[in-house]
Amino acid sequence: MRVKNVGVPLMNLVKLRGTPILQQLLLEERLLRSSSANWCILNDGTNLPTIVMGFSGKPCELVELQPVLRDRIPVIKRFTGGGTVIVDENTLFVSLICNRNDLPDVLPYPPSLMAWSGSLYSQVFNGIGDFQLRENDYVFGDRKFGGNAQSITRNRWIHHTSFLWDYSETNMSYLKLPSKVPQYRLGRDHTDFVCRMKDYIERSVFIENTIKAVGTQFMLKELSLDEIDDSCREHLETTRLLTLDELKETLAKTSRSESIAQAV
């Protein structure tokens, strides 16, 4: 346990390595909805390349379905909003689940959460590159390396981020260019729009700096995955893995619609 001043709220710290992203998201949804504690979850990479969409994402608009089906790339719909990412062993994840009352100056709205997180990560990347919060992204200069999503409940919220330590251009090709993009993207494709965090900071230094930054606002208590209480009350579970049949049906419908449009 890291000892801090009396009156600073407690936060449980869980450090994972290579945990499947589906398992991580299911854990986060359970902790958001059924725990009363604050949590910081760090996952150093996931085990397999996986596409993760926001809860309102539509595969036909966001994913190149034919190669995804051909290569059996898993597609998950998570419980938070935000955009679509493909993650793998070179993606670093940081998730912050907080009680509203423990951070009373952070309003339960996305702009306030983003401003707070931008300030937090300014400590992590202090003196490193040209770090900025641009719209809803973390960038060095004008190139994105961190994407965010939130979910806000009555008394709690989660802010979680996927950081591109490195990326595969092949993996990026599974994603379509979304119709809604940040203004600063300026029509750039994925590989011109993003950058690799490894060009700016060591992996271990990033993790260490993140823990230090969170520790300026919370008293951290480290727990292992096995120490997390499984006796939580029942909760709504919306995170799920899309089935192959769902993706095939979506592809078939999209192909029919395109054929009809071409015939008209």
Given for the second form:
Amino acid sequence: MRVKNVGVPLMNLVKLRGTPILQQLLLEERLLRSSSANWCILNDGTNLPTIVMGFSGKPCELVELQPVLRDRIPVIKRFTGGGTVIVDENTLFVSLICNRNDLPDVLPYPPSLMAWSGSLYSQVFNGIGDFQLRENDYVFGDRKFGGNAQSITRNRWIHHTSFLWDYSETNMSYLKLPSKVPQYRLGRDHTDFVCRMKDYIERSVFIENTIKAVGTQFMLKELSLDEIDDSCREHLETTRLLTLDELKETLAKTSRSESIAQAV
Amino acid sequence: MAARFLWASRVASHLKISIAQRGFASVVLKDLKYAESHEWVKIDGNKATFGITDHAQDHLGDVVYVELPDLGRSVSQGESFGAVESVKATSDINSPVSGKVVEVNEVLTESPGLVNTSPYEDGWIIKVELSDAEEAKKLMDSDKYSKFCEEEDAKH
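Now show the form predicted in complex with its partner chain, given that the preceding structure was the form predicted alone.
Up next: the whole complex, starting with the chain shown before.
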């Protein structure tokens, strides 16, 4: 959707704070599939520590099930690809949902979208901390602070990012080391691989710069959550919260497999 | 690229069809039909086999997961029926024609990479019973699809 005679596409801007991540992801999936507008959703922290796995994530491979069950940490499977994160009030989220025709110079495939996002965030950080897109992560130098994921439909796509404003080592211990890690990780353990965004930029400056950067390519119109039309819900919804029973069953199966492997 | 052409030649010989070599571009097989969303379809009587094209798999990157539909499910031309996951992205697979799913390629559950290494043969995704054979006329032949891919790549 473009503003006539100006050639700059419109984008709705939704600023959230402390919105539960499940609610945010369900909203994003609905907007991707049922809306024809462009959207920028900013969520300044989420309310509860929550584990979020990618589309094909398997809890037994990605999550330390015993402590997660013990501490009742919610586990969500989201509609986009990519890895597993644990998010909380110190995670910042920026999601961009676009019609492919409104960015005709960007091929609707993962590498092109990733490169486009890298150049957008280069404007946001503007030389701070040696920011770059490294493989599929945002880094300062060689330390990751932002993880990305995408979903691409016939005519639209979403690129969303979780930024580590700050993080807790305790929370990180709920996650297993994934089998697939980026090459630039070079075998580093978690504390040497990631960094905290708060050590590089003010929270409000980051949010302001992000809105400014998006505003160089779109005409932004701010909407509140209440103003979003949610009448169309016919789309396929794949984002979901895993049930306690599912997680318990997965743990039981994993324990049985490990017992058999040890016995053999 | 030479290896890919050799692979394509072997596929073509096995399938008894000819191929179009697009220089350094991806492989397009003649005698298949193509959708603008980069799925291919092979029609055999009232049955059709689908997959994603070499162009698509090349642009998506390594496929790590394929979400397959249930048997018996209806699919509609142009609508999504499943997804592939590659790198950090899920991408819809759209149905090139309408029908009922009669077979899914379960091998892809353990070996999703077949979509990359053999997009027209071992990486086939589903087979359907066609509901409207006329729909195939809306699809592109190999020459049109080759040109479509070149134009898409040239724009960016």
